[in-house]
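So this first bit is one chain, no partners, the form predicted alone, shown in structure tokens.
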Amino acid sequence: MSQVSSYEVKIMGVSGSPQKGATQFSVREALEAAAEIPGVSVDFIDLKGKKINFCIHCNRCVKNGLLYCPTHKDDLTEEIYQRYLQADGFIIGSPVYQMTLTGQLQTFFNRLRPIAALFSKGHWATKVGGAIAVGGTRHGGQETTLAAINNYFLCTGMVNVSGGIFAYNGGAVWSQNRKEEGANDDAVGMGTVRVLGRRVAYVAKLLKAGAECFGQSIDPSLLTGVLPEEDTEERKEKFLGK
């Protein structure tokens, strides 16, 4: 059997701030910091400067089999939704706006339900999470941001990781609203960012060599909470309002 040193993975990096600044700095930082184990690649999304249009939950994505939006095409286009799904880790920031993320990245989750429906599949029950919030202030809202975005993943059935013992719910930064540098001069914030980077790649990769051991394809339904016996695709019509 493989080591689990052999097995690379890929960790996206998306920052959800409408500028460049400390959430862009510190999710490059903790990309940097997974890219030192080795198999390990990343990948980055920003969201500065895109404007993307709300999902008006038409469910065309879903009832037509679709990975990609087809009502709105030119905002996020289906490059980007291949980039998401090739992707076994992520790790997400954003700027901590009245005590909570930002309208770019609640709307990007918002629109990345063509791939949410791979749920039932168990494509995202392998993959890994990890949350960065970056404030202006020491206790501003970085808690309550991160809470946010780690609903984000519980929602889709991703696993979990915080930025270890010391920061229980993920990355927590203090910009001092003096963007880059004040990220970086936050010693203990960075800190809490690189070793969220670090726990991400490395549970990706165990997920992914732990998924071998089986050495078969594992029920979804095992997967993703659904009972075997239940009537699913009761449940599916049910959820996607047929």
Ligand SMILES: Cc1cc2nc3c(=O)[nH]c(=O)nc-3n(C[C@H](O)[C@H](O)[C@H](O)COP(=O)(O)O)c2cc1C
Contents of the next structure:
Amino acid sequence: MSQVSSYEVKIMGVSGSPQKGATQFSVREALEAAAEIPGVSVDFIDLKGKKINFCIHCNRCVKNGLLYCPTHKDDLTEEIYQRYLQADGFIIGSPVYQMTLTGQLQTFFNRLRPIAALFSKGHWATKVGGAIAVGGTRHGGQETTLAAINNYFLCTGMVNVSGGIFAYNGGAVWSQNRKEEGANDDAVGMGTVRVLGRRVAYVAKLLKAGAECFGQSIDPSLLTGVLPEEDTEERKEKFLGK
Ligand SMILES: Cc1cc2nc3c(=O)[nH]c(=O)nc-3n(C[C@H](O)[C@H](O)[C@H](O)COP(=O)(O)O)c2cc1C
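With the form predicted alone in hand, show me what the form predicted in complex with the named molecule looks like.
Everything in the complex follows now, all chains and molecules, and the chain you saw is the first one.
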């Protein structure tokens, strides 16, 4: 088996802010810290300026086994879904809006339904996610925002990491409503962001090496709770409706 250090991983950053501000800066800083670990490359999806349609629960993606949304093809293209699928780790950041994540990021999460369905195939069990929240006030809801993003990771069955010993549920930044400059002034917050970036990259490498070590010896159904093949049609019907 190869050394863990020789494994290459890709870390995807997502900024859920509608502007070029403190969140985009924080996510990029976390990606930079991640990329300092050998064998780590990064990608970035910025929701700024994107008009993303709501998921309308038509289930055309899930019913037809599509890895993209056939209803709204032009906002989140198949290429974006593919890039997302190729990542081994995720650093997802949001500004705090009313003590939770932005509507843009929530809509993005909902629209990941086509590929979230790969939970049942065990795809996400070897992926890792870390959250970043950026508030205008010091205690403005960073923790509740982090919980909302972490819940997305849990919904997919990913492994969830913290922002280190001083930030148990992710990177938390106080921007003082001064975009990049304000975030940069928060030395403690930016420290948690960088630790988060390193942890996502490090755990992604461990998971990749570990998955290769296990090979086919673990059936994904044991990790996902999906019933044996003969039961899946009935389960699918119950899950999706007729
Ligand atoms: C609609 C709206 C709601 C907000 N709600 C909160 C909040 O609940 N708590 C907080 O600390 N800051 C709140 N803010 C301030 C932003 O979280 C803060 O300015 C953040 O740094 C913006 O990130 P950005 O620069 O990446 O866009 C709110 C801002 C807007 C526009």
